Each structure stands twice: as structure tokens, then as C-alpha cells.
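Given next, in C-alpha cells, is a single chain: the form predicted alone.
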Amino acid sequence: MNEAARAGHPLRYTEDGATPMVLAEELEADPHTVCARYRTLSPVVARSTGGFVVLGAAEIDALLKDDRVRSAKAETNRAKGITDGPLWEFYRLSMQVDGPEHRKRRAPFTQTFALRLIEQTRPMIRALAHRLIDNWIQGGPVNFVDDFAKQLPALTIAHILGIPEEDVPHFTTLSNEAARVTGFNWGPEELPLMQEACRQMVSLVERMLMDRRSRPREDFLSRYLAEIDVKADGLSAEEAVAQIVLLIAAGIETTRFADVALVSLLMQHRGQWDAICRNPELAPRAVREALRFEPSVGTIVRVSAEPLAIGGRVMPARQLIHLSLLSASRDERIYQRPGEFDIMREDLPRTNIGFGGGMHRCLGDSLALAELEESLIALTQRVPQLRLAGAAPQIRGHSGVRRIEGMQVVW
């Protein structure tokens, strides 16, 4: 009897009996267990709601770099009922497309969002982390999500873009609402709220760029506009706005999740937290392991441009392919003891698949790593006695940006 049957979950197959089929609700309810179970059967399974789910790390890594696999934003948006409005226009204009348009829209960031900028930003991130800790009340409890994890990436992006701090709470609320569209855990009645959040973000960024056009400064947005202007095929005003909106939305929500997951995991593995308190140089290892163990983005959706042979299965053209980063991060073929959280493991990934790969690899990966590392160093040095107040937060979701419940800590 195989693992799925032993666990009390009868196996399901496609009509031709060739491919195991996983239910979308199974994935949502217990993604790690379900992915581990089906990985023993095949690196690729059919999805009950259509398309395929790729579970194997090697297969996902290859597909992320395969030109025959394209962005599926248009298809997934239609499936969610998004066929017009601010969200549709935003995705149409953003770099989340393929081909020349993608390269043109991404190019300005290769200079303005360089590693040198990130390294120069580290002292600012460190200062922000200490400032947030200064606001905590001795003894707590502290709402770690609201009073630290949500604020740090928002304040960091605000400083980089020159957004006044008094506007940060509003930007954060809009970003949180708009980013919910990446998942599938919302109903059609909620779509107008997400559309409105996107519309307001676009409007705010439009005003910011107009201000830099009329009054250039020595800052990121002014350099971004200057980079656009020197290109013969420069971006339109609408395209310029869409890339900054994407930077804000992606930069806040994924890092917020990652920071809560990181600290929660270390609180549950006290010896590893104490090791970082004694040796801050372990912080980058802890960040990389937390990103592997609980990635912020569960699944990236792509579409096949032509028939593809993956894991012994042939996928037809125009099929939605769900690349499960969550599954790849715990693939037994890549990691020893993949279900254990261990910052000292010898097989830590050098480049985390949770940031994607190929032409669409996350632009903000270096910034996210800097924020997570600097925040962890600040926490372990300032409040080494930090501990959970109550149960560890529940992590949910297998697609898009995942969800994590509030976390209370005391010190």
C-alpha cells in the first residue's frame, strides 16, 4: 500500500489513468503533507481544477529557465474573473509579461536597483529595526506582525522611494489588499476592493513620479526616470508607474511573511535562536533556511507555449503549469531531512528557488535578504530573551503570497 492510501487519502488519477490527480482543496488545507505524499508518486501531477502541478525541484528549476514556458498572468486573471479594471491594466503594463516588453520594462532596474544600492541601504534597515524595537513596551506582549514585520519592509521601501513616513500605513494597507489577488482564497464579492486598492496605488505612484519629473532629486525614483529617458525605446508613463507599483506590492507582503515565519521558526527551535544571539554571523544561514522551509510564495503559475515532456508526462500546449516552490523547497532528492528546520544544515541552497528563476526571478531578492538579515541581527542582539506568547502562528496557503496569522511575543 502506498503512502497516499496509508494516510487515508485514496489516490485519484486522470481519466486515462496515467497521471495522479491532486485536489486543489487538499493542497490548500495541508500543502506540505500533500506535496510530500504526491512527490513519492511523480514529480508532476494533474490538478483537479485544471492544468498540472510540478512538485520536483529539478523539474521546476528547468521550467523556470525554459523559453517554452511563459507567464500565465493573463490566463490566471481571466480564471479569477479579472478581465478589465485597474488590476487588469496593471498586469498588462507590468514586467510580468514575456518577450521584448518584459526586457524593456525590467531593464531600468538593472542599474537603479543594483546590489551596491542594497548594501548602502543596510545601515538604514538596521536603524529602522532598532527604532521599531525601541517602540515596544518592556515585557510585552508585542504584536510582532503589526509592530515589526509589517512595518520594516514598508518603511524600507518608503525610504528608498522617498515616500513620506506618514503615508506608509496607507500604502501598506493598499499593498496588502491588492496583493491578495495573487492567491485563490477570495471570492468575487471581494474583487472590487482589490481593484480599488490597485487604482489608489497607481494614482499615488503617478503623483510621486510627476513630482520627480518637475523636481528631480538624488534618489531612486529620479534615477529611475533618468534611466528611462535615455533609452530610445523608453517606457510610457503608464508603464513606468506599473513597475513601481509592482515593486511596492511585491516588496512589502512577501518580506512581511518571511520575517514572521523566520522568527516564529527560531522561537520554536530555541537552541538555534540562542546560537544566533551568540554569533550574529549565523543570521544569513537562518534566513536562507527559513526561506527554504516556509517560502513566502507557494506557487508560480506558468503556461506551456507548446507540448512539453516533464517527469515522464507530456503536457499539451496552452496548459496552466503550477510550479510548486513550496514542494521544491522540501524535495527529498535535493535536501537531507527536508522536513527539519536546521540553520546548520550542509545543503543550504545557494540561490533560493522561492525567488523564482530565469528572466522572471524576483528583482528584490537582495533587498529582501538584507531586510531579513538585518532585522534578525537587531532582534537577537537587542532582545535575546524574546519568546512566543502563546501558540506559534499558523501558516496557510499553497499559491501566490502565502498567509500567516498574527504572532504575539514577549521579552
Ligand code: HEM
The other form holds:
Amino acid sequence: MNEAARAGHPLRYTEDGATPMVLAEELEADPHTVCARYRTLSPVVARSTGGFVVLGAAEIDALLKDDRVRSAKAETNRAKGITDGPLWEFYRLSMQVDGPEHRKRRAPFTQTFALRLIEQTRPMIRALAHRLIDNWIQGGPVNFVDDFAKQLPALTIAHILGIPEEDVPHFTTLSNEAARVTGFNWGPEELPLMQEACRQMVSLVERMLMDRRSRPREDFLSRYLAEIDVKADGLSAEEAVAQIVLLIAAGIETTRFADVALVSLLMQHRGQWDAICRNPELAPRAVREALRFEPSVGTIVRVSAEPLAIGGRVMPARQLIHLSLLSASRDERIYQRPGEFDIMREDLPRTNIGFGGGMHRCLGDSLALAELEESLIALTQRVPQLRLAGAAPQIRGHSGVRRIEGMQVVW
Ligand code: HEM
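Having seen the form predicted alone, the form predicted together with protoporphyrin IX containing FE (HEM):
Complete assembly follows, chain above in first position.
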């Protein structure tokens, strides 16, 4: 009997008794506890509503690089009841597919989002962070989620793409609504809202690209159109639109979550916050540790055309495989004291699994790190006495982009 079972948590198995099985709703409700309970038992477990969950960091890393394992957007969407409409079309056209289509759709961005170029955006990000703090009421209380964490990634991507600032709130609302589709935690009655948000996003981006086509200017979208004409052979107008919609949608909610989790964790570990106030060079460590401790994206989903053997268990072909980045981030085979938040830990990862891996590894990882580091440096310099007004925000969810709400701060 393992420790969790002794502590009164019953361990479940599939009917044939061969494979441990997690209840999907338990995983959503208390992911760290449930993952830790099963991870010591097996690197892969069955999921009560179908498919498997891979819990081990080494196993996830290997699957992300395995040629037999492919992106499962179509299968995942079907499992969620999405078989047509704007969301189905968006995923079909976006870079979240495999093979030559993926390479063709991702290629025009690899230069722009490379570390070297992203470093040049830091002064702009820093200025935005300071501007947001300037708008806070002296002493607070401030709604940190709405008045900082939500705005910084939206304004940053708007500046990079050349979207007017007045359009940002509308884009953010649509993007957050559409991005909820990545989870498995919504009901069928919510789908029409997400479809509509996606339709509106596509139509806004279509208009922006048409505008740049007729009146090119010195900005990212005009350069993107010029580049795809030369390099991305045969990229259709619809594909061009889908990639820009993805860039907007992929970076806002994920970075918002990460920023709130980062500051909330540091507020709860005051000594570590104070250390960054004294030495801003610790900011990159703090960001990496927060991304490990509470990753924004709990799971990514894949499918295999062949049966796959992992840790002595076989996952049959064509089953959804949920790779738990959340579990990998606290795998005791990689980290000492995985359940402790410690920005000085010696085993801090250089390459964070929270950004995925393999050919679909996050395109915006350098940008996200720059935003989170610049946020933290600005906050620790400007409002070192910052503290939570009330309880720390609750972090919820395991599948897709996780949820964190309601953080008030004062200083
Ligand atoms: C803390 C913030 C972020 C986190 C935790 C995060 C996480 C991830 C993860 C886990 C994936 C892999 C998905 C998969 O393999 O199925 C991914 C893909 C992606 N991310 Fe991010 N992301 C963040 C911010 C951003 C930003 C700021 C952008 C761009 C502005 C961005 C753009 C993308 C794109 C385009 C993909 C798809 C890449 C592909 O399929 O080739 N992300 N992200």
C-alpha cells in the first residue's frame, strides 16, 4: 500500500485491475494531490472519461519527441463535441497540426519570436509594466488580475503586432472566451459562446490583414504578409489569419495566469519577495520556479497511431493521451522537495516543461519569460511593500489553460 492509500485516499484501477485509473473530476478539483498520489505508483494512468494521463516527466519528454505521437486537436475537438463551425476551422488551419503544414505555418514566425529579437522588446514591455503601475490608486486596493496581469500580455502582443490600444480590451475578452475551449471543464451549453468569440476574432484579424494588404506600413503584420509571399509557399489567406488569431489567443490567458501565480506565490513567501527587491537579478529564477510550481497549462493532448508501451503498461492506438505538464513539474525523480516553492533551488530547470516540448514547443516562450521577468522587476522596484489584501487566489484545474481569479493587493 502506498502512502496516499494509507492516508485514506482509495486508489482506483481499471475494471481488469491492470492499470491505475484517475477520476477526471478529481483531477480537475485537486490536481497536485491526485497526480502525486498516482505518480509514485505508475508514470501512466487511465482516465475515467477515456484515454490516459501520463504523469512522469521523463515519459512526457520522450513522448513529445516520439514520431509516432502526433497532435490531437481534431480528436480532442470531436471528444468535446466540436465538429464544425469557427473553432473547428480555426484549429484545422492553425499551426497546431503536424507535418509539412505545421512547418509551413510556423516558419514565418521563428525569426520574429527568437530570443535575440524578443530581447529587443524588453524596454517596451518594461515601459508598459511601469505605465500600468502608474495607473494604480495610491496604496490600493488594486485588482491585480484586471489592472495588471491581464493587461500586460494583451498590450505587449498588441504592440508587437501593431494593433491599436483601443481595440485591446475587446480582443482580450474574445481571446479569453475562445481560449477556454482548451480545457475539458465546460458544458455543451457554453460552446456557442466560444464559437462566436472565435468567429469574431477571425473576422477582426481578417480586417486587419486586408488593411495591411491594401496599405502596407512599417509594422509586424505588413512584414508578415510580405514574408509569407516570399517564404511560406502557398499559405492561403485563411491560414495567414488563423496563425495571427493563434498568436493573440495563445499568449494572453497563459501569461496572465503565470503573472498572477508568480506574484501570489511570492506574497506567500515573503522572504523570497524581499530577496528579489534587494537583488532584481533573482527575477528570472523566481519566474522559472513559479512556472514549475504552478504551470499555466496543466495538460496537452496527443494521440498515437500505434500502441505505446510506457512503464510496463500499454496504451492502445488512437486513444487520447493527456500529457500532464503539471505532474511533470513536480516529479520527484527530477526535483528534490517538489512541493516546496524555492527560487534558490539548485535543480531549477533551464528548459521549462510548462512550455511543452518537441516541434510544438511554445513559440512565445522567450516573450512570456521577458514579460514575467519585466513585470516582477517593475513591481519589486516600484511597490516593494506590496501585499495581498485578503486570501491568496485559488488556482484551479488540470486540463488545458488553468484558472486563477480574484487577487487584490495593497501597498
Ligand atoms: C506563460 C506563458 C505561456 C505558457 C505557459 C505557454 C505554454 C504553451 C504550451 C504548453 C504549448 C504547447 C502546446 C502543445 O504542444 O500542444 C504552447 C504552444 C504555443 N504557444 Fe505558448 N505559452 C505561453 C505564452 C505564449 C505566448 C506569449 C505566445 C505568443 C505570443 C505563445 C504562442 C504559442 C504558439 C503559437 C503555440 C503553438 C506552437 C506550435 O504548435 O507549433 N505562447 N504554449
